[in-house]
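Just one chain is shown here, as structure tokens, and it is the form predicted alone.
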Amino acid sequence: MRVDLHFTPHQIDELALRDKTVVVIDVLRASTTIASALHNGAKEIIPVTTVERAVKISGNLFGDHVLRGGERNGKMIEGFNLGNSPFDYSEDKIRGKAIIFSSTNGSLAIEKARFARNVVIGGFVNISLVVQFIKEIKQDFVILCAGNNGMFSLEDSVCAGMLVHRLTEEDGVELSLSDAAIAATVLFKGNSKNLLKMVKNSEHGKYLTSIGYADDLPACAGVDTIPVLPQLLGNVIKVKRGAEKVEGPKVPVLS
């Protein structure tokens, strides 16, 4: 399988994802927070790129079954029911609802997805189900990390480097790795003893703890602590059937 990374969704065209499966990676947080929502039940995350559309989707559907979420800057949005910490989307707020989602990065790296055969959303939290259904369908693949404004992002180059580590342990998967992705595996190891050190110490950790959200970070830094793969499918992202479990020990999920 070849692999190929993309440190951040500015400077690829949509159209060159086209027909490919892609995994968006944003760690901090809407990976993490989006997982966590279908986790707890909502029914679908309706991703949008912008306030504005977010606002209209949501006039144009079922009030009370709809929530919108989302932050701007790392906080909630004005006028939304809930922002991009994953300790928002508890079960009693969430569950059976769909949620038109909007993040500063996130939301761009899917948006930029949108045209790819196959999309999941991966982070530490469920790393070993993106693992097993990378090697089930046993096709090419990019990892499309989300960034930091358009820069590059240390936890999710480090995710993405741990995918690609994974990857190459597991018997038949022979891999062909481009360059950034061989970088973010060289990252991986360097980091991989104390994750949620590293998540601390990067740029947006540091910027998440100095506006409130120190407690989001070992949240987002568990790994496989949520047993759910989201999966795009045409404009929403649902839980994919069927990754639900993985063997090994598990550490209590969000609520």
Second form
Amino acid sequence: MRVDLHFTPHQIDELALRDKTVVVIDVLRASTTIASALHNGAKEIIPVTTVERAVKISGNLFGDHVLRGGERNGKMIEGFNLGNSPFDYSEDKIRGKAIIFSSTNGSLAIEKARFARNVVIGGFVNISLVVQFIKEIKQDFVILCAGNNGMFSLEDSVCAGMLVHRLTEEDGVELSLSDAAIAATVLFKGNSKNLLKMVKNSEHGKYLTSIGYADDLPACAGVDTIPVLPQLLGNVIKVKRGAEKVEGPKVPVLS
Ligand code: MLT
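Return one more block: the form predicted in complex with ligand MLT, after the form predicted alone shown previously.
Then the entire complex follows, led off by the chain already shown.
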């Protein structure tokens, strides 16, 4: 099984991902927030890259069955109901609702993968479900890190390395790793003992702390705390049925 990895979505063309299996990783915070939202009962998440598109799509249904969520510069967008903190997506606010979601890097990475055959969204919070999915599908795959405005981001790369490392430890899985996948594995091994510290020390972790979202970091660094594997089907993200193997709480656990 060949494993390719891109540290940002900016360097890859959409058509290069056509028919591939893609794991999108945005630890801080889109992956974590999307998994939380679906676990807490959101009907579906519709990712879009621009605010204008979010407003257009939500149209007349806005506020009743449809909410807008996401961020720019980490903060809730004007005219939206929800930001990009996993804690915004509590069951009482979002159960049964469709959420039009636009985040700076995560939505872009997901859009880049729209011609892929299989797209799942992973983070530390659901890493075992991603491992299980790749083991079952038994196909070459691409890890697409969301990065940070076209730049490398430590937390996504460490999470990607964790995925590769976990797979190398599985019986019966033979991997052929790209240099980027090897590099991510090395990064994971150097940070595996304290993922929260790594997340807190990352550029985006420090930025989120500076704007008041310090509590999001433990939620995003928790391993297997959200037993949901989000999957992009057409233009919509839904829970991948049959993937919920790991028991966990309904909201991210602070540790
Ligand atoms: C993104 O998609 O750019 C991130 O999730 C940003 C954030 O932390 O809200």
